[in-house]
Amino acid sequence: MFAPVRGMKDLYGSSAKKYGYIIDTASRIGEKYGYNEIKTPIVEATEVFHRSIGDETDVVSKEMYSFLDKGGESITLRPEGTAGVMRAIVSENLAQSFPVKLMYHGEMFRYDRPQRGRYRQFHQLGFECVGDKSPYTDAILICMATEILNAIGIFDTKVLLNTLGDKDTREAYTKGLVKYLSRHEDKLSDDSKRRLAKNPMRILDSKDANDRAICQMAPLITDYLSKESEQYFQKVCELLEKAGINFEIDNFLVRGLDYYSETAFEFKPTRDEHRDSVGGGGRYDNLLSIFGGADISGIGFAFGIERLMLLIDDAKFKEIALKIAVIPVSETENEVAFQLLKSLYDAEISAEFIHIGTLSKKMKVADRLNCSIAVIIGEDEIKNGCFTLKFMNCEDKEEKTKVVAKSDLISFLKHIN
């Protein structure tokens, strides 16, 4: 008997449907912001990620999946969105007019310590949009996720904000926080050593506890921040909070790519039991350029689809739908049942044929398949032209058993429906 590989997940029932209501709820509000949908390929050329994530990252150094195809050529599962919908946008020429707004779904993978709500295989939800470099497309990109989460039933979470800064501040301060951190080198984490050399603000995004112990006391980038940029970040709170949006300010959220300027944010819970962000993204320059595209900037988040079915609502979720048992009593009715059942269909209600078996036997059935009514039909039903409904989940014995026109059926339970 075989299982399914280390950290990856068979998706079915309940979290199947969660899934497709999460995919369907944010693509309609996508859309009404003016998003189309783009489906790339889950393997890329392994060096679209080296040179737009980063090779000091963690996600390149020790998380892609990469290997060699029968051809010779490297190939990576992908372990995010952005890097792919950016090459999609040169290779295929979508960027006819400024801006593209694109939005995705799907696998992604990446090889880490599995764990409750992070596997290595795992889906995203995301959304790019490139060309328009404005706080204004940045607020209402952050607005639009956070429609989404609370459109999904998710309404208990905060936005984590920063700025990372235009060039000349990362550079000013990029110089600064190798000043503080050499101080501490003999302290800092292997990891954290090495990317003192070769990309330093990385180590604030560090999980090592002695690592983040000693960021606590490093300097802040808002305390080198260009005008420009200064300004920039101000206009973007100042538009976040006339919108009503739920955010604090997080002076050591760099977000773990390499690509990302100027706005990053992450959606965070607020219930102690979920402490993983849920998702995030921000603004980024240059990435188109490094496919050979025009040199603009871009902005983006991604949700971890996982992550948002855990703070779904289960109960609620149940409710969704009426679903309709039809039950012959025996064989003799099943023709009668077989085309009632079609005009459920035909008027958009769920139902069940169950037709094996006794009464109770199919009783039983319907129970465990969560069916809401079951029509029953018999012989006295055909001949009377009627059914009789049972209420499955109906405590009053009265109020359980309901006999039912065959010409009102239909309206009677879109009705209840």
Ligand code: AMP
Contents of the next structure:
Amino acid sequence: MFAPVRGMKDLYGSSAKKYGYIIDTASRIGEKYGYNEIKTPIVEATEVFHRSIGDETDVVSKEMYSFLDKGGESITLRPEGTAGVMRAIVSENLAQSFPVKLMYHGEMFRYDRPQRGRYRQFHQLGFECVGDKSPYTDAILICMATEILNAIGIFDTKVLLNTLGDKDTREAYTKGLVKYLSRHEDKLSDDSKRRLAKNPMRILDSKDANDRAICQMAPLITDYLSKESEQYFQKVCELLEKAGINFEIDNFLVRGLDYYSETAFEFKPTRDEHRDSVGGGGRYDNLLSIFGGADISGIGFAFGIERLMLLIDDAKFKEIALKIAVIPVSETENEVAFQLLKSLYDAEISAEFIHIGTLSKKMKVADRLNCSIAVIIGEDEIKNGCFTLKFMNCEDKEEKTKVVAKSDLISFLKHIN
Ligand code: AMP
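Alright, leaving the form predicted alone aside, put up the form predicted together with the ligand.
Below, the chain from earlier opens the complete complex, with every other chain and molecule after it.
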């Protein structure tokens, strides 16, 4: 017997239903906000991720599924969606005019340590809006993300918000941060020691307990913000407040990937049992130009679909919609039953055709397939122009059976649906 590869899962039953429901709901809302869907390949040239995400990030330095294909070219299973979308905007020449607004969903791969809510193959649902730098754009995007969460039934999350400032801000802040962290270098984790030279801001994001304690006393980016960045961030906060978004400023939020600047955010569950963020994103300044496109700013975010699924009530997806078992008593009634089945489908009623075995076996199959009503068609029914309905989960004997005229059946079923 083969099991799925470690950290990867089969998606079926109520989970597959939840997945479809999330995508349908988000696509509907995305369209309202002007986003069009894009499907990029699951593999890209490895360089696409090296250039955009940054070599010092966990994703690129430790977690990518990269290998040489038969032609000797290094390719990578995408660990996130933004890089591929930026590559596509340039290579497909999609940036005829700005803003370009694209949404995507699909499999992502990271060689991470598997645990609840953390997989090696997982799914993201993401949105990118390129070519429009304004606090209004940032606020609208965060409003859309919140609307999606609410529409799929998730209300207990808050937005953690930070600014990473502009280039000048980050340069000044990095100097201050390195000065402080260098004084504690001997106590930093090995990863953080390495990052101190290459990408010190990422140390703020470290999971190591010692690093975190040291960072508690580190200087804050807010003390280094350029006037423009400060005003920009204030405006984003003001707009979110006006829109009634539940947000909290977290100056340690630097996000895992290198390309962010100005607004950065994450969606965090407020229930204790779910601590992992369900999604995150931020503004990026030069991502498109890395791929040869215009030097233009964009903003985007991605939800982790498995994390969203953990927060959605299972019960909602176990509810069984009305489903009819069409059961001919013997082979003689098969054709009448077949015609009835066809008319049920034409009337948009869910149905199963159960015609093999004894009547009691057929009833058992109907039960197993979660049918709520069995429509029995025997010799008498055909003679009398009617059908016998058996309500599958009804305890009351009187109510369990009902005879309905052939001509009334569809309207009767529509009425109880
Ligand atoms: P990131 O691209 O790292 O900003 O992640 C965005 C979202 O994707 C996170 O907030 C998670 O919801 C989800 N995510 C990231 N990594 C994983 C993983 N290994 N397994 C499941 N979900 C993940």
